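A lone chain, given as structure tokens: the form predicted alone.
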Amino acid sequence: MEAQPGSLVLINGEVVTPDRAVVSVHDRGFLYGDSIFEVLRTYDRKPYALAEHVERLFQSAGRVAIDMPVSRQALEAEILSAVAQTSGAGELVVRVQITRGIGPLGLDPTLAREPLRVILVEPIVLPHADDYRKGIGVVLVQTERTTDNTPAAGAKVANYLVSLLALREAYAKGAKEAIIVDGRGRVLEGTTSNVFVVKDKVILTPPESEGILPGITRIGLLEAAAAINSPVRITTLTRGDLSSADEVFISSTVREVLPVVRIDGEPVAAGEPGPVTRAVHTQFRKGAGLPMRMPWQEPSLGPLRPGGLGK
């Protein structure tokens, strides 16, 4: 298989071609899931929230018990290289991962050796400009995640088994994006992304303490809103809210926001992107010092790719 241009893979800080970047069978993040990772993306091709994203990635490690291999700033270091080293034009999507290590067969995570770290850079893939403009549906999945209810909620893991099974059913509904409702009825956040509600011009999203990501882009559309004097209150939310609500958006990464229009085939409200979606995506990228070009300004860039995309 040919490597795709402009891609770079980095192994325990080694450059090697990604058609030829291998891990071990015996690696446990291949066995059991058993690895954390963030997904990052450039912008004039530097990294954004570069530090915020790898202090997420440690507390990750901490939440399931994995031993950095590498500091912080060596990391960081680490990640600028391989996006240095990444041939071509266009932006770029940063994924880092790290897993306990290669060992023996068996659950115990004493058995694993030295941790693994992967670092993969690759041509950043966004979403259609209609997207952006016209809003997308989305689907609600009542389910329960790997750490859902454990020490490791909240953490970034790579076990997405639950996630994918949850996106397949939104595709097969002709939405792009499924929200995961739990077991007491509580609406998290979707497989890749956070979730906000809009009512009476107040914006509404579920606390951090029910299990949900702590998203990079979600904290950076918070200082937005308060930027802006857009009231948000941290509640728990249920479908209702969702069914009720004046708008809905999603956060992640790559995407940054996305209007929701639909939800379950039905319309929310006028069945159209709102102003508050608009503004407090707005002052986010002003905020962030990032280009004014704002997405729905766009050309359309080709369909939005299932996988990849981080919160």
Contents of the next structure:
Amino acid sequence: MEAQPGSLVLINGEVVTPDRAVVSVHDRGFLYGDSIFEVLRTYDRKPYALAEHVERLFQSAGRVAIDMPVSRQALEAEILSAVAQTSGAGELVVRVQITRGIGPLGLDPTLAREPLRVILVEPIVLPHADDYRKGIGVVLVQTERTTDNTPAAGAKVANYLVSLLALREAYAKGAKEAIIVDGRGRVLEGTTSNVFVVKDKVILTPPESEGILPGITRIGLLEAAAAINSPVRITTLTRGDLSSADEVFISSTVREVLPVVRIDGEPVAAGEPGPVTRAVHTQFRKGAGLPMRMPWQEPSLGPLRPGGLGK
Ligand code: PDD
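May I ask for the structure of the form predicted together with ligand PDD now, the form predicted alone having been displayed?
Following is the full complex, with the preceding chain placed first.
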């Protein structure tokens, strides 16, 4: 059974056909969410920020005491090989998942024998062009995720149950993302994005110390802001910062930058994408040597898939 065009699965480095793309019911990622992952995307079929994503995966592994089964170099080579072996010509999203592996039932992490390594390559699913052109709505959800305020904070663990319930709430209200607010009222990040506020031309975004995912795109945007002398302040964000913002935007590998123009149904300032959002997004692409036709300039192609984003 052939893989779909633009799709490929590797299990422990071996390409497997869709009918053999299965993992054991004794795998701890399945049983306990005992797993970490990364999501990369390609530009011109080249994985973007490959070394940074692999390094973050190793950081995540360290925070949850999973012994990585291959070196950084070997994993980078494997991801490059997976992309090279994937048919078709479109851009791809690559999900790299590591579980602690299989073993007898029991929470004791030492029961696992060998970590499992899975690479999923799929055609990228991008937001609708209008989301870039007009911006999106988000909702605020007060909740605590699996790793919040724990030693594993900041690790990209594969247990997104709390976040997917927050996203379900967003979709139910016609919004495209949920922004997580923790028990102390701190605005942290989206379910799969980092969050930024612009106030009086200054870009504000929460510190990594608050347990947010240290986003690869976030880093690129902070570099872009510096390159265009757009002032930045890394600081705790509150609901009040959002409601009094001149601009709000979110960032992630797949979306890059999406303007946020409504929060809980209320407009952000004039209710349209702001100039700082556009400028820092443009510079992000320029600084990274990426295609310079900005997503909000694309014709409205209609959604590739209504609602959510490929992950
Ligand atoms: N990660 N915060 C969270 C909780 C995320 O899941 C993501 C997205 C981000 C943005 O990080 P980055 O710029 O490195 O993609 C922030 C991947 C893309 C995902 O889960 O889809």
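Here, rigid core means the biggest group of C-alpha atoms that superpose within 1.5 Å across both forms. Residue numbers count along the first chain shown, from 1. All values derive from a computational prediction rather than experimental measurement.
Student: With both forms fit on the core, has Glu14 moved 2 Å or more by CA between the two forms?
Tutor: No, the C-alpha position differs by under 2 Å between the two forms.
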